[in-house]
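Next up: a single chain in structure tokens, the form predicted on its own.
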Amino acid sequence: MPSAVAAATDADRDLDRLAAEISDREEGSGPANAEEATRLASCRLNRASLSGGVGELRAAAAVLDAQLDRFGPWPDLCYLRATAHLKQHELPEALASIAAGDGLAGSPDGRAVRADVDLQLGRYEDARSAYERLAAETGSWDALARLAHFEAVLGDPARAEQLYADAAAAITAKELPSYAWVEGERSRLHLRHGRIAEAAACCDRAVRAYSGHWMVERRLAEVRAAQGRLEEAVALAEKCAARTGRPELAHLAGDLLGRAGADAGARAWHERALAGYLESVALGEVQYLHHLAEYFAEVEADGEAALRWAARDHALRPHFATEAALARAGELAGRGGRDHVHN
């Protein structure tokens, strides 16, 4: 954002600050040592997360690779690289990064990554045990949020809500983007169980604490849709999709426009989503395989295509969500293939 334009939200201000710090740290020959390289990489990764930009995440991963090549397997750099791998669903690579850093595998950070991989690979008891131990040992908001997510998708929803509340309470005033994210996840949990008012309250708290977070705006779009306020939901989804360039948000905008009866607009956003998914695959990425399976199952009702993408995803991440997607695609394919659904 040009310096002459005032930052409109908390997120905008932080994005500007991070961009300035990145520019300063990349001046000249760049970082002089591994500590400085870690700070640069952390700024890059934080900015990618806060902006939601897929291109920014790719750029952050490239910076991490360059700094690791330059300074070797510094543990903090290895941890950051592992987190980037996780965001891109690169599970073996995440484990390799943790193994490369001296002492990292046995640290809380390294064990958290291992547990995240176990969850993605369907090793549920291993993941649960690791999350329980980390939450008990550290009491950190991120450990509590990881355990909350596990309970939300595979355990006790009531416990998940309490754990999210505990995670939010553990966050300091210097970590408001994290607070907004946790409240967004609480909203998602409430919405999954039909508690629309509670979901809206979580989004309201998030926006009051930290404005402009794209993930919160996404959750708020889902809440507005559940409230029947489709015009507001569409506006939020379109804003998020345009700002971040994330194809899954274009997909959401298309779905909401379809619900509103705006067929041409829905098709335009859905085509944009598909182009983004396929671009990612062409680059060798795998994080959008499950979205492709969902797209062909729900937008195109093309069971054979959905089955191909779902099978690829399940081969990499054999867990509850990919199993459900595979079953859904298989059922659709078994009904006789393509039965086009108009938006």
Second form
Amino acid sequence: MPSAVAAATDADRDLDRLAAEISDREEGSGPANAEEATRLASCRLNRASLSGGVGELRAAAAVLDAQLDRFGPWPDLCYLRATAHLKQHELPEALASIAAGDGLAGSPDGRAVRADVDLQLGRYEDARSAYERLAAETGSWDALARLAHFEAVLGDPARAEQLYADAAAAITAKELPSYAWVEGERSRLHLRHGRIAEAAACCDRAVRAYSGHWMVERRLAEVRAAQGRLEEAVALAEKCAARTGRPELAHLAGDLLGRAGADAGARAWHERALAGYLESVALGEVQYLHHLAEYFAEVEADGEAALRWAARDHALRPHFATEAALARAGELAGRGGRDHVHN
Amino acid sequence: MADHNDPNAVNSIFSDIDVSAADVYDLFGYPSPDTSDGERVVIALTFASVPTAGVFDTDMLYRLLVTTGARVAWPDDDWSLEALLGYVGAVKDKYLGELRPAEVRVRAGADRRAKVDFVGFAGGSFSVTVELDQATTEKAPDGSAIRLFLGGRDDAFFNDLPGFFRSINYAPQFYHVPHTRPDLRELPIPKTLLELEGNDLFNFDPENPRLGRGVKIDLPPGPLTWEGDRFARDADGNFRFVYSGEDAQAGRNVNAIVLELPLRFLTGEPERHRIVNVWGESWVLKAAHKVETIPDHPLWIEHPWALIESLRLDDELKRYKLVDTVGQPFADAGLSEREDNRQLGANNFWLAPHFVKRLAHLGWGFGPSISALGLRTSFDHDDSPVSVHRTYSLAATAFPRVRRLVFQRLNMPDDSWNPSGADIPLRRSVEIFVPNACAIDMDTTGTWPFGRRLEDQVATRFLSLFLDMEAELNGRPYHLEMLNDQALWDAAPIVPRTPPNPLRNDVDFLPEFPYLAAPHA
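Switching forms now, from the form predicted on its own to the form predicted in complex with the partner chain, please provide the structure.
Once more the chain from above appears, this time first in line as the rest of the complex follows.
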């Protein structure tokens, strides 16, 4: 529900606006047609993304399922459902959603989701060529950002930076949350390559463009940590974790507190992270498997447990990062990581 | 930390983006009726009234680009594809070569004032800040009095837009069409002016008479095509018109930039430069530059009489992204299919082959419709008894069909358009749409296609391009206003018996500046 006081940040303002629209659209018998249902589901999904709330994402997915039951496989609803599946690492389900929408698989949006799935499944060349084609065909900022992400993790980091810069330049003043997101990604890229000042500049631009976005504040926490400003980093991470309830942010807060030597505080945040991860798994979700692998490897130094979670994740998403996590866990467990990749 | 922040966290098509203030609607231009202080030209750019009529979006920048030149008469004797391409090439060289258009640049602030730069005019460059919704007169460096109005107005476009969309089977006007399926917008059904027998998707439905006029339903499943072979006729043998003559824009508002400029301010050679070419553009601020400008927006550092350095202006433009353009009516909606990557303003030369293919595609729809009404068409459709859905991949293949359409001179109904009696050749389609500019002939009244007056029914005149201008009706040559003649429709085997579009605006235009009517409450 909208808050009674003036929104403190841009994100707060948009969260209030989306909450009001959702409330309006859910009034009475709800959407009258597939187009209205799409709008409602889109508001739900956007709000979940902006708030970072894992529960909100689950609720948005449930709304999407209900609207699909009601209006059938309307392509826009299928597309939104596919994106929600992707956020939850449900790759076969994402593909099934794309396939369900008549004509969706061949559309730029459907092809983008397919390429995202290909990347997650380790089909790198398929993903790359799809991203390249989409960027060439549409020139849209999100296609450029997708290609930049690919280059950042698997290709040429210099090209990734240029593509992120191109994506940022293509975004207008009407899309400031997207701009903040892209700057956050650029920050991550710079940080990965040790360019701390550049990473900080990206975060600064992101915050000035759109304040209160948890994804940006999380990046800023990482930058502050890299700058040695641990106290600020911890404060940011704790604020993000508390506000969103996301376990991986609790994990980050715990890590940063651990680095600061605040072991008790670190333990408390880590316990919250673990509880969140396990709650997700208990609900049948898979999006936190890789975090669990990482948690047991790095926080608990429990190689066997890390290996179990890493193997489950790798079985679903056999790509470079899960492979690395599996190898690391295997090594920790004293088994030799590479053997387990191919078990 | 691994994370969930892949690019798929970004939702490309349903994010709450609203750039509709960038949707430029119409460009009007004609010689002013007020010649008390020498010749003047009226230019009006209209665009979506977002956030509201009389309030401009502060992230937008609007440009009106102006060139002047002598009237050029292109030879009549060569109707070949080579001649067409030669013409386009010559215009391209001119626009991309030596031509440096002057411009009027507008951006508004949050305090309901707007900064207006006049750059590169013969009468000088200068800058003013004006109140929105207030007509004002400003003095240029050469002493010229320039009238300005920026604010909310009645939408001067009067048109049966749903009828046009019915004619091209444009589904989003009638149905909920998924955003993810742009291929379902213009359905593969013959374009037509007369309803097609069995075209249930788009024929008028008496059970749902407002469908497409504010009412939309879900796009039905099944083949979205048409398999018939004739036009629909009622029990009396009448065709059914896809148009209704109803004004779909009645009661709507726009935001507008209206200028009245002395010709001598535009050109140092007003006696020779009788043509004023104008086109409009909308630009939206890039996000990166919004961030940069938050602390100190240069717009509000006022220098009302300062000369503008073009270098600084070019730097300013780099901070914006071109979104929409307008020059000729239907150049975008009818011929460019409103694709974003075809928003090129006057520089639409590379679209010439596309125009040829698109005109041929439209011609296969409209040409047989015109023939069925007993009229002669400029499109060669091999005497097809019914509209045909045909597309072309090569302009060379399409060109023979549209040769007459693009090269024929477009007759005017009488001589009132040319009060000066000057030797002015009638215009041709190719000259109208390439470049995509409103070319105002100062020796005419400025009625379309010699400019565009507010009272011109341009949608119906656009349809008249498909008439054979060498034919005669009741002893008179066909002309651009023929389809606006009620008598023609009274005698035609068609219902409803009405010109396609309304003959006049829903409210009267004003006799004095700013000419466009006040906005509706």
